[in-house]
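Below, in structure tokens: the form predicted alone, a single chain.
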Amino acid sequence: MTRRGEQTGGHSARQIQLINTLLEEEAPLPLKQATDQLFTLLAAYAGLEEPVHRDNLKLPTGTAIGPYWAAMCLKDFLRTQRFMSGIYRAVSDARKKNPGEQIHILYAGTGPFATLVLPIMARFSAKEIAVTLLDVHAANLVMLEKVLDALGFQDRVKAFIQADAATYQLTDSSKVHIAIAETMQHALEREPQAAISLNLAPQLAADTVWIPQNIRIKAALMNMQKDRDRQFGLLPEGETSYRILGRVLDLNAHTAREMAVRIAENHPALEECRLDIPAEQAKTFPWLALFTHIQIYGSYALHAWDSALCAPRLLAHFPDLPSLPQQVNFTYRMGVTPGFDFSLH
């Protein structure tokens, strides 16, 4: 399914206002206020409804949240803050990059306000950027138009697809510039991020920026104590709650393709990664865990407690096991419910 928009509202010189807040501010209070009054203004102009639009659908590729949770993930606003500076410098460089030509952004699991390209339709014109914008879910897109329609954006819009984005085909040959999905978990679990990366990195131009650059999956291990001290700022200086054991993964346009190969020659999509657990520090840091780093573009990142998609994925406490393991091997798992095994040795 793909139409054009057109616009046919005004900008909502509020709307707009708290979009700019986004853009320029830090401070946490200020920041959190303007998400919750921006998801309010939205889901007005989208008509999202909780009970209504709340059914996560299940694809053979993961799980794509229901619209309610979608547009919920608006109000994590470091997170929200930080993609979308990232995704406007992203834009920015690229006209830079490319003087004189319209930046064509393909946004793929949008939601139904497209939050993370709210910014850069506010401040370029149609001229200056067009956006595909791509939802498995129908209700999203019909929403997103009420919202885009409502905020004078439509003319920004190159289509409306909907599509799985873990399966679809690129149809039109226009360059695309940039390229953005944002469908994870923590530890790249039970969404589709992955699936999506692996289908659409390889049809892209090599030089497309993928959005988020690079998503780091690393093993560690934890003691809670330490880090219930942490959250009450109890934890003296130069301590942490943690020790990283090592990475397992890199997820980015490169190893996305390498990952696909992979899996065209029927080979797991990542080799098996294993880690030495130090005995010492296993004593101490009794919990197994995985931590995600997500590096959107250039310095803009969300690092371990930033955002619920940072939050430490805990897989194992060493005290209910037999004994204290020596090793920790990891595979990630495509299909229905994405993430990663492990075993202990």
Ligand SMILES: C[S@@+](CC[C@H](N)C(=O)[O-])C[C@H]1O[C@@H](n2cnc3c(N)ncnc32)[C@H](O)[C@@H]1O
Given for the second form:
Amino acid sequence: MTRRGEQTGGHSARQIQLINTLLEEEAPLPLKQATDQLFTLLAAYAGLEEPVHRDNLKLPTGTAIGPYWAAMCLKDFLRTQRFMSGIYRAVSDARKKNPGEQIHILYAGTGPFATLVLPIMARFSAKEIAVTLLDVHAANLVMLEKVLDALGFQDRVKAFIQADAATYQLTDSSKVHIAIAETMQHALEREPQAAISLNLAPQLAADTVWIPQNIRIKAALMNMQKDRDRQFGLLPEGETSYRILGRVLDLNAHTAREMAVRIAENHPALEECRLDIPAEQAKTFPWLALFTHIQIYGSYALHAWDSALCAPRLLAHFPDLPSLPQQVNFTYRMGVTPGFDFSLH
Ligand SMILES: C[S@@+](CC[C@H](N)C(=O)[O-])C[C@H]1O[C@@H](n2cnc3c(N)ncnc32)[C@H](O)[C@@H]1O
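Mind giving me the form predicted together with this ligand, seeing as the form predicted alone was just shown?
Up next: the whole complex, starting with the chain shown before.
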């Protein structure tokens, strides 16, 4: 393990090497190794202990997973790599667009490591970036201070805030160039990504870059046998294990503002979405599922099967129903257990 005494200029050589791997490597094995090693290093800095830091917090808008699970997200290595790279690109672009300005980043839902902003903290100075770090778990803030202290990144921090990002009102009037939140599970269920977006996006300027730039939920029909073939590389070239029925929701800064207005006017967050189910496809692809596509920033994205966040969410198996449905209707449920409700007709 690297100790503080071995650091140069506040950053340990091992840490920098791992961060470079995370930003530059594409191959799964070195990426997995780098995230595993980084986890061990950061957990030691943080004093993260599995039994102590497991407890989830039930909020009125969803579950804030316990610090240990939030830290473990680091190991979802493609997710981590794409988010880190997208955020690095977003900061580089913001610096070009705003020459001479310090780039202010608001990060909601940091976990104990502020994982997604570690590379920009390593590569940009305190003159170049300032990061506001917000999490609802008090223990995360305590561990985060230890981690950033050990890495010598404390001077990049504008503020540590312990608050619920789904209700928090920004008090700092300084411009936010980039806002980041990754508090989601597949199909936007259980965690409060939508509620956080609906609260924060309307408080931010129209030109604040929101990361992820867009989360697209699509309904699809799946064939699980074909999907097993896909997993083992046995699906013939050009074939897929699914058929897309259509788009159910785009969650981005713009739609978050629209959804916040709908809720303020006592309408459901999402207008009901109706999609036809073609009978021929339903016979060959008998599962109804939701797909999650995350456009992080520019061309940095996560598609189905890249990450746990994008794993298809199975909803219904048609052969178990009395008859083959012809249509599916979706609404989005906000509250303690957010997620999509659906009805088949
Ligand atoms: C899925 S973890 C992700 C951690 C880290 N952002 C990453 O990507 O590796 C989500 C984090 O968001 C925090 N969180 C969830 N809901 C929150 C809320 N309403 N307000 C503030 N933080 C929240 C949780 O405590 C947890 O640390």
